[in-house]
Partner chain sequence: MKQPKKRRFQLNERQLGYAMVAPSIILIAVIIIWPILLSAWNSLFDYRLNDPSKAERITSLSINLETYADNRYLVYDTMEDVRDTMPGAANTLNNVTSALDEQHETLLKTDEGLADRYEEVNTMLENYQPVNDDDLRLTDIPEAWADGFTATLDEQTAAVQALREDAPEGAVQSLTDLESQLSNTKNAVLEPNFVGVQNYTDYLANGRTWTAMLNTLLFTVVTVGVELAVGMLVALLINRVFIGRGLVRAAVLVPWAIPTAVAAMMWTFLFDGQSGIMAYYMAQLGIIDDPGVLLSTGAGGMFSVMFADIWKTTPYMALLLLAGLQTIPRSMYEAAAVDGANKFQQFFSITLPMIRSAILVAVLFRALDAFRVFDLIYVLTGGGPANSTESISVYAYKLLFEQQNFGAGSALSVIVFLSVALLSTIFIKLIGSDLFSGRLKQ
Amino acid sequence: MKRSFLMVALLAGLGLAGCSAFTSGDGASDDKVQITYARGTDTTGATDVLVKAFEKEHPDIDVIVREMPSDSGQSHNQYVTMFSGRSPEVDVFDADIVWSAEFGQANYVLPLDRLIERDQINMDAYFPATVEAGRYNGRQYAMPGYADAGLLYYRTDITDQVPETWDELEQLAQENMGKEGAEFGYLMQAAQYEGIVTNAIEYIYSYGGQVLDANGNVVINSPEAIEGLNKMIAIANSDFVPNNVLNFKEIDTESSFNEGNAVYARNWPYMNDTANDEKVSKVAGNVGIATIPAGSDGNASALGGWMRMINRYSDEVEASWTFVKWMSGEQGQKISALEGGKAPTLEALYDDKEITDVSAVLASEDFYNSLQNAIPRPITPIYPEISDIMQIEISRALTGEITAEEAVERMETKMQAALESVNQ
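For the form predicted alone, could you give the structure of just this one chain?
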């Protein structure tokens, strides 16, 4: 919805026309611009605080908030329908971190490079992966919003040993399972859905493998990727994980860990809140967090989070950019962190005590290091197809239907075919 309106017209209706408080200094009338900002469900109230603070600083811009479905897939489909019809009903929107290439290539969103350069935005101030995730084909289509990165959780009442490598995780999970009621040594996400992709990214990249290179070429069929996938297969089929781990998603990991069933678990930062909530967790107060274990090439946490984009068909580009720039800047990110617990993408904010006091995750050096080492999922305009291919073949490898070597060969063939069909 777009409604730019003239304040003088409103004042005339109220019998106040001519009041100097609503005219500009040169005597011209004041236009007030209205933009629509779409985002998913926000149960924290942070969006209201964010918008009010922005409007106070920019009284010439009104921001209307439009709530989209909490399911990112449903939001994605609504945006595609909206933008493919060239609708200007939304000006600014929160975008899942895997949408930038797809929306950029489809010409749904504005490239922001000219505006970034004009306003001298220092992109080096952000965690590199959060900037990289918004770039495609040499253009910046999104500004970093807030970030997630995979973390390792562990029971501090059972052990103070934090595995630094996947090999150490296997050893410690085996040694410590069974203690203090922890039936299992480790929990992960291995069901056939997006979570299996983020888990696989962490194994493959920690051994030096990749899915696509910087030019978008398929490079999944490498010895490094096979080594990483073999480590994932070994852990998913070990006797220290639940025998139904191939059905595990984030919520299963969370509920089982909070019940005290495991020593170690891989999940996103949000789990720290529930794991330490005595109302829902039997292990509250006994939870530590650490970086994801390393392979032979170091640590690699999968990057999650959201970015801010501008609809190419917006009628209010300048006001939209002003809002995006402000939300992505220090003031906007600080409000999102303090009011909504969202992890900033600006590195300097992790030196701000107000922010680090919000939660143990934001105060954690391990979480900061995880964001420094975070890996974006493959940046490609056909990410949904690439993800589907990975989900199917990795799942087949975890069940033993095919080997790691066969999985990467099949992924290579399918991914190349999918990319070629788009480029024809």
Given for the second form:
Amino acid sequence: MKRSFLMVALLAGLGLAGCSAFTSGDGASDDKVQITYARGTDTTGATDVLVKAFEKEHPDIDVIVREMPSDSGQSHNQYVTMFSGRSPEVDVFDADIVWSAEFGQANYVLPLDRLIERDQINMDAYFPATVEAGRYNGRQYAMPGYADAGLLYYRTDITDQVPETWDELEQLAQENMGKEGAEFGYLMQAAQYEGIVTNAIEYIYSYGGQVLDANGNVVINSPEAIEGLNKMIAIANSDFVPNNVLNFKEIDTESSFNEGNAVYARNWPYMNDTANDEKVSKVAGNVGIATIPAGSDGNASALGGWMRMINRYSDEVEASWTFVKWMSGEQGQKISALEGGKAPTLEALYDDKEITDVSAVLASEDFYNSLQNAIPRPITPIYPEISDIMQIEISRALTGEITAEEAVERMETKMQAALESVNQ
Amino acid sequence: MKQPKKRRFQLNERQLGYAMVAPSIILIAVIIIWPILLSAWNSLFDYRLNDPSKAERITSLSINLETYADNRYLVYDTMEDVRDTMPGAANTLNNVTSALDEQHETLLKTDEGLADRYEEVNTMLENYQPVNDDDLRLTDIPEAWADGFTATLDEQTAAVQALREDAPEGAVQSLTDLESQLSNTKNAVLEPNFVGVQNYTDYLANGRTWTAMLNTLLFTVVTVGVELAVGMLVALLINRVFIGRGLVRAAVLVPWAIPTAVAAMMWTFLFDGQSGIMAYYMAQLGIIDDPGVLLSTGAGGMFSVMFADIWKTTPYMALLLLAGLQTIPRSMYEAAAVDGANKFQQFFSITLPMIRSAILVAVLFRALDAFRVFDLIYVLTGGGPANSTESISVYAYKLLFEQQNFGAGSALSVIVFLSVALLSTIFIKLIGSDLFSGRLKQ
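Coords for the form predicted together with the partner chain, given the form predicted alone:
Below, the chain from earlier opens the complete complex, with every other chain and molecule after it.
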């Protein structure tokens, strides 16, 4: 007891010393504002450059970066815990594109309408879909950060054949595996987490299936969705994917592909950057990109991306807004694109030669088209519940516990019940 | 005559005793009883953080001034936009304005001081400050006003909806916004969301709850059983005198000293189908057909979490048993040896009976711990694959923090608590009496 008291006293002392060191370190800035910016794991180091550039321009604001888990679902839960306790510990944070309805409705984040209006931000300069994603019920809860769309990566030193359909992918992956030390033909994300939903959606929509229609009705139980899901099951259980693909997340895909273990891989645009970085990748220079393979109804890549939100309970709204505004503006987005390979949401930046030069993804027509045809995940304030249902049933279908038909039936029943319980 | 000595205020022995233990009783009440009662109370509401009309526990009809003031501001703001882009709408908009103003006036008259509170909330909103004070934010309202308010807003929303029919393209977005803002304003009225035991009946009828319960029970029985057997062997080993015993004792305790989340992370790498050493050797030894099955099949996932838990907490079990072993006087074994009992006979007739209470305590502790298992499973498998490793605590966590369904999540937490309480009661009733009688005889 005595010891723990001493510890507390000691820690408090250290904390005070830390504070005073911090304030006295910089002579002129007694009113220097400190804000905390939380974001997921950044393997590219772009955040540091971004923050340094911002601090240089705004010497009165100090940005502290806090790293959150790379799994978006786990980050979500930490934010929910923080915000439901009305904690001001994080001021600005990167929000997954599917969170705005939920966070907005729960009043976790500051609606930005008043600030946007005051500072006359031109929201038309952004891709409409990315602005729309931050909007819920007539209010803007987020500023667009960067856009994502699923992409197919392949090894140019092994093959120049790009599969256009899932059937072709199966065939080419089978044929090319084993060459140049590539143990596997194809990598995807199939662990029971958010990534399994984005992957499944790409299969389901490419065969013409849907999850929720425009009116929010559950339409997952369709022959098209079953066909798509069956294709996913076939690929996940084939012998050209790793035997533990049911445990794969983006980061596993990235490390395995960069180790040179696979011919084809599905991942987000960011991987192009690390895959071509000689320091971390054995396949640098041999990476090609293409659109996600098509089903019978064309190709569909899942729309992803991150937005910037401000904690409703933040003590430093003005400084946070300055930071968000800057990050979402031209300078901030350019740094993210050049340093981190993140796709800008400002349309004008795609004409910027500096940006198209640095990244094959951003210069690629394929990527531009993917973004245009990207399909959003179901839009609903109970998205986590819908996602949870999909994660479980799809995971069950992939392990062979249930068939695709049973999976869509179960998803239909559960989603309907979940939506009903909210609309009561 | 001697003056009777004036008695100073003094506690008698009994009162003094209570006074001494009062701090710990208060502590127990604050950190144990209070959260449980709070959870039980929460579980009686349809309490969802992501739904503005259910985001508080409301027992009487109230209004959320923060939502109300904020949306009122926006409604007026958006109406300006509409006025600019659609001059023909002026009439309807004037109607909306006067209807809203009238409702607002009546609201402010319902309670003394409400006007001041509204102003205060409004000022805070203008400065982008959150309104954290519930006394300021929430206020009871009469049912008559709420009914009138809801009706008025429905009426005006319909009027705005009608405007959309022949609106110019530039006005469509603002009209849609206006509609949502009107409905948001309406949602500032909070209806009581007390649902009684409905959360319990819903979730006890839900298959997933029972699967999670069975997973938890299986996990508890297997891990505690194996830990008891292995822990006993380890305890017997380190109870003997041999060279390097100290080192072995310390080494055995290492797994227990590693934080669970870290240990779980470590095991995800060890069980990984590609690079995991454990997975590789298990496949080499023929325990599994293929290194990938550990984390990508239901049975493999369950095996993995159990294995990791056994690895981690066997030392704890061993430690508890070792404490029991050390209380047995050496002379008893010497006497038995003189009588010609072999090692097995000694173990079954001396060791086991003598450490029975230590075994019971160890099993009870571990069983309660295992039943509440959360972090290990959450980090190692996240409940997957195919949801086959989801324990009841993981399910409760998902409801609470992923889906923000606090009512249902609390109901599950209370169910976990009741199960644990039941488990302990059964233990103590069945074998605890044994345990105490053993004590009394000594």
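Residue numbers count along the first chain shown, from 1. Under this definition, the rigid core comprises the largest set of C-alpha atoms superposing within 1.5 Å between the forms. Keep in mind that what you see is a predicted model, and the values were worked out from it rather than measured.
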Self-check item: Estimated from C-alpha overlays, the smaller rigid part's rotation between the two forms in whole degrees
Solution: 29
